[in-house]
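Shown next as structure tokens: one chain only, the form predicted on its own.
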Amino acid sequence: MSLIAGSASAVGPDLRATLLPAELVSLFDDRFVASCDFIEEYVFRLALGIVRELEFERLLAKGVTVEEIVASVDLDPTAAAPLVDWLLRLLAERGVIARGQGSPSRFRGNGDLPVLDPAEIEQAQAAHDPAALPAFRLAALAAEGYLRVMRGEAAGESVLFGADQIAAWFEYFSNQNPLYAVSNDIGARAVLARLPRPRGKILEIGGGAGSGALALFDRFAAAGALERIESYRFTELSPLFLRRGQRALASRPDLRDRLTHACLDIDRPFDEAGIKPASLAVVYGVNTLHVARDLAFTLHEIRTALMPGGVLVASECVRPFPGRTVYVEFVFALLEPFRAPVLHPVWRPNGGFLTPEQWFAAFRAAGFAEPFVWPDIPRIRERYPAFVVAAVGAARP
């Protein structure tokens, strides 16, 4: 399935220029487009494989719903049912299996499963762009504790986040890996375009190793607006990431005397790291809010720090349809935070990435104006129903 048209695998008109800002077009180029494709594919076979493993293929012959394959396989229920879940919604967008439409739904298979090897797309991938294979490495490290997890036996933190690991999670989070880059890119813009005052104070959430805030730097820079950051606050939980984060923003001593650091819990009450109500202009996070326990107090929490037409700006990927997987998610999901949030029945019906309207719905009932998201995913989704890189934000009365 194509990203976008322009692509080898795209059927169709190039609608590139018409649906997306044209400050955006060049991200979203043929080469970009072409890693897209190739991460979806190879994301696809790992998951294919895993199914296979684990034996899925005879229970699949004659219907069967999640809840069955959980107990008939003696997995842990808690752990594996969303991953099991995933992985034949996944495998019924690409029509290897068939979904049925009841509540809950049934997963059937068409015939034997497909035997496919993820290496090949990998080897696609280096030839094409090797600057993107961090994502492809993440995928793999996710595949080889998929196992392990869905039978209780390790958790998804101890599995993506070894010391052995860590190396792996810088790679990703990199303006060097054009897959995640370009959600730096695109949530930089937007708080450009956004910061409501001459000047005002930025607040980044969960600023993993500091590749968002050197991003916006990066941009702030080029338009010649650097004196528009008042102060920038850079916030993280894990220390690790935190210290990674605070050496990689020590790259800038032009804003040294603007920049602090801190570890924020966005799950916590924000004064407990000094954040004053109505004291920012900007809250900004690059794939972070998505990941909030409690949305509705993470949402208040950032209201009130705001000032009164202050803004919210987060960087995600967006689900472009209910239901839809997005293959970030074969990684993340594995993290049982991202799995297992506070629900709401309207804007918050599961873990893991919301749609446009889901986000909508929660700026709202959080008690803010003037919704957002940018590139118009509404729009662009019915044309490319595989675009989830937006941002999403909202204002402060």
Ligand SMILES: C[S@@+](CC[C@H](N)C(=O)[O-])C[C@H]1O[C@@H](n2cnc3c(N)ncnc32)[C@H](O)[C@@H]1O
The other form holds:
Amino acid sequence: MSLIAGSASAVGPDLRATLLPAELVSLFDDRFVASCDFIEEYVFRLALGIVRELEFERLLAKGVTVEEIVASVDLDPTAAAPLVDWLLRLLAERGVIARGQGSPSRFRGNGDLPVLDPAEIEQAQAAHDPAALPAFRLAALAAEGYLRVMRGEAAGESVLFGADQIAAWFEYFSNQNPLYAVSNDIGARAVLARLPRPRGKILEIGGGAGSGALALFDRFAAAGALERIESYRFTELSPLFLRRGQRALASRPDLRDRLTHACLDIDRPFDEAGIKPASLAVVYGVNTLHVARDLAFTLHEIRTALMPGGVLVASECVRPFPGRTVYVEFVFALLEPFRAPVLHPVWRPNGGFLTPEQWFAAFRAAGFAEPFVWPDIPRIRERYPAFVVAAVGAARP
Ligand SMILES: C[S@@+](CC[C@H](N)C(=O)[O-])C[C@H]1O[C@@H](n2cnc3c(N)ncnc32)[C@H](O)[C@@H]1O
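Could you present the same protein in the form predicted in complex with the ligand, rather than the form predicted on its own shown above?
Every component of the complex follows; first up is the chain already shown.
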């Protein structure tokens, strides 16, 4: 196993203490990194299994584009093309097939695809750190539905959010799950460092089951800074998640007077949720902003809601290089809003996660200033290309 998941260049000196801010080094300890390695390997093996089931290995043998595969294997072109593309890019990154330079890419097999059992890796994770298993369960759930979504027989939403699956999501969006908690931790630290002094009002978007808010309260409490939160408006689109989040936040009676909850759709004008212009010190979200159907619209709403000097902080999975896969996409790419937002040629060329440069360009286009990415992925990615978690954001001038 490599030092950081999926990284061929991870063989070499350990530069974590050099490349990461001191306060983050302990988050990326060997235990966490090994769990990243396991989940990446697990997703790779699931992806191999799906490609094999689709039976286009014979096409790969002579070289084939995504469009040609979709047409010849009888898949739903709209749903299947981005999914097939993602699976093949992953297989190419892992060296089991080759990707041509042209556009569109032509993928070619390097002989038979390896037969690798995902269950082996899940067992290894269970022995290493069972707390991270919720990420494996979600990936397995997605894998079960891939063929149905690609054939147009089911929507990703029904595959991932059926009544039987909700518990798996609550286990995943949790501070007990180290593979998710890292985003909450980085986000909370980024807000603590940027909340304008002395106090300020915070709006959380896409607050889900509340693990991001709880991590933030814990971080502020540990720093003796809870009083700096003038008010915290916890919002979410899904009524089910909102109720769950409200219940989770009830565990913080010390904040009761400052906490409010509301349904807020980041694709709709924020004033519909009672958000007043220039009223907020921080707009915060954990892995929510990239879901915006039209990122320019949502950034405009956020900028309007922030007071001058106010800050947007989004803890996000960040794509280190354009076109490179991020393992979490294996699950979320099943969802149409994730894979098919409104595109922009420069900063939103594709659905899913954005690179630091795309975030910066999007922030600037929306009239924000002082964009940041923390930790500094552009510095980290050459050495650790699988490092994909960071807080990105910018200030309202
Ligand atoms: C990655 S989850 C955040 C999880 C959360 N941090 C937690 O602790 O549970 C992203 C959240 O965004 C929500 N979401 C999706 N589309 C949205 C929209 N248009 N407006 C607001 N929230 C949305 C989802 O329901 C989900 O709860």
